[in-house]
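Next up: just one chain, as structure tokens, the form predicted alone.
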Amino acid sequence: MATTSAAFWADADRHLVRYAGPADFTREIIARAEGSFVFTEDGRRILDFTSGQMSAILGHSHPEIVAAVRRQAATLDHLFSGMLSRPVVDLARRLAETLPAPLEKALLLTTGAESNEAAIRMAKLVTGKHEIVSFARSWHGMTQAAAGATYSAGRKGYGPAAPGNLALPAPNRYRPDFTDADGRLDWRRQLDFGFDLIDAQSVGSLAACIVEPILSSGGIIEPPPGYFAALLEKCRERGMLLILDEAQTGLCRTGTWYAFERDGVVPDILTLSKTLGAGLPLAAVLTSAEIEQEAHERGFLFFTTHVSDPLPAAVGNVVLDVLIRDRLDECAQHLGGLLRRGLEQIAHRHEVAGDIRGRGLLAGLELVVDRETKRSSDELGARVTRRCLELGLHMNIVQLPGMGGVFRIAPPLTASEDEISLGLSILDEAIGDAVKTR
């Protein structure tokens, strides 16, 4: 029997562990979700501009996903981890078909942290080394190796991290630390400097570099064209593997199937999660036959409870069906263009809109209180976020030291033009209201 709203929150406050740092739970009781919207118990409709946790790329309760879950749960949901089923092998083959050579071997897991954990573990085993490089604004997960490679949050208070984690400066074009004569980011000089520091700190055991093609939790920071080719060269010079974490950028969100396609590079190991399960727990590690063979010969072990589970694999196959059939890479390009143009119009009307960045349907809007100095205000971002929710739009804001509040905007790839316009209209109104109350 349902309790009152007051009793619900009393139970939540009394019994739930808070896991989002200083942030509190959104004070809405969500009863159901459909398409681009979530619905509260009291009947409010909220446009979801984050696709859940940046995962529901086909929207909420997509009918084909619902049908796949019902069908698979009724026939084969879970197995002993050493057994295989057709959905698992089919998904591994089909993922390989979407990728360039030599990426053809897949390990199917549950979360992004788990896939990054497996990738780092594999890289250490294959190279025989242990040092891991990642961006200083990175987020790769909350398990040990993934958390060790995460720098945007969650490092303080937990004791020593795993040894051998080294940070590389993130190439932020809006807030450049190395500049050329025109004041623009000199990313080559920054990258050289970063690896000079890494070489100075390394004990001679550099195993891999793990990075996101677009740093999402870092504030939608997109390294410039040419950066990843240069980064791959740095890795090759040191005998390191390059791991790309496409948890949020993979599977059409940026307008191409994979964000790394823009740069003409192929990683040694690719990790997928979030978008692969379209909101359900499914992740993957993909690598070459050569790396997989070396790992196997050295006894690679990642035997977990839900590795190669048939139920999420069946969902992953349906996700691929819909992405291919509905050409959602092209949809992301088209809708991403509408989104960017709308954000540019908002920036024209509101001086607090400092920068727009991202690609396809992964966009960032950084708020500042002064465009000239780029001075930030956590309080302004919080006000806009609250007002958006009051008006029926859920937004996620990243607030990190040295940056303004950055809205991460990631609507479903199945969103309509009208839904994109509605979200932009609410955001425009919310910014205007928040500025008036300063």
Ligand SMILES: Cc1ncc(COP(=O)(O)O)c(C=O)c1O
The other form holds:
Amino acid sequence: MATTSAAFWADADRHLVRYAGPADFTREIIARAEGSFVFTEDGRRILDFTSGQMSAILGHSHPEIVAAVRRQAATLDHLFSGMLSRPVVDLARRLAETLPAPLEKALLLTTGAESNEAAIRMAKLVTGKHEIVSFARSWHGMTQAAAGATYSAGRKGYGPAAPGNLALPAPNRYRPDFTDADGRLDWRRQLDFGFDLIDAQSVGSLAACIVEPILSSGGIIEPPPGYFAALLEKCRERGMLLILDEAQTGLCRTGTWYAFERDGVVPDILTLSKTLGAGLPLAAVLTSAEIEQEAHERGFLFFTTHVSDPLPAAVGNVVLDVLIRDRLDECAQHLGGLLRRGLEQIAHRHEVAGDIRGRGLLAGLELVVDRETKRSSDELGARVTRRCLELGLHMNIVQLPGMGGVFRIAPPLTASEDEISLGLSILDEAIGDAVKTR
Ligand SMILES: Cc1ncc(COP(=O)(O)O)c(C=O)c1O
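How about the form predicted together with this ligand, since we already have the form predicted alone?
Expanding to the full complex; the earlier chain stays at the top.
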């Protein structure tokens, strides 16, 4: 028998490790989820503008995913890690078909951190070097190498990070640190400066640079066009590999299959996670036959319990089926346009909306208390988030030092126009209410 709500929270408080830093658990008991909504035990409907943890691109409990899980769990769920099954080989081939040459080799894993761990491990083995460069606002996950390349949170208090992790300034156009004569971000000078510092600190062992095409946990920072081509050149000059982490941006979220398509670059290694399983734990590392061959010759080992598991791979195949059949790249472009225009109208009405950014259905709204100084207030962000929840909208805000609170808005790609409009109108109302009660 279900306990009362008070008993639920007493049990949660008594028995759960609080893993989210200072953030509290959302004080709602979630009973089920369907499409773009989650439903609380007491019958409230909440529009999910974060696709769960930025993953459920097909909405919650998509009927075809439900059917695939049922089918696959009943026929072939899990295997000895050295055995192969059709869903795994199919998914590897089909992912390669969505990617430009020479990305044709896949390693199928479980989480984002794990995929980055494997990518970094492969890059170190193949180059014979160990230094890893990433953005100073990055998030690549919680396992050792991924956490070593993560700078936006969680570095303090866990003892020494692996030697050889080096940070590159993130190109933030709203808060530029290197400026041109017009006060705009001079990203070339910033990038040159960043690599001057990296070269000065390097012990001569630069292996790879790992970056997100749009920094999500770093506050939806979208590097300007041209940036990644220049970054790739910096990598090439130093014999480093470029690893792109498309955990959040991959698989149609930004309006193209992969965010890097905008930039005319192809990474040496690509990692996918969150969106690949559309909410179920599935991740992939993709690379060229040449890099895979070199890694294999050097004895590449990444043997895990759930590598090449058939059940999540079957889900990944259905995710690809639905993305292709329903043209969800085009949907993300179209709905992203609606979202963008709605956010611009909100910015028109509310002074605290300092900046709107992002691409497709990955949007950012930065809150400031003063547009001139761009001063921020954690309290304002918390109030808007709370009010949204009261009004039936789940929003996530990132609060990082030196920035305003940034809402990361990432509805499912299957959302309807009405659902996007509903979310926008709740956000509009919540900002209005939060400003009034200041
Ligand atoms: C860009 C990026 N990479 C990696 C990760 C880590 O993924 P996971 O939490 O599945 O390990 C995240 C998670 O937020 C992410 O946003």
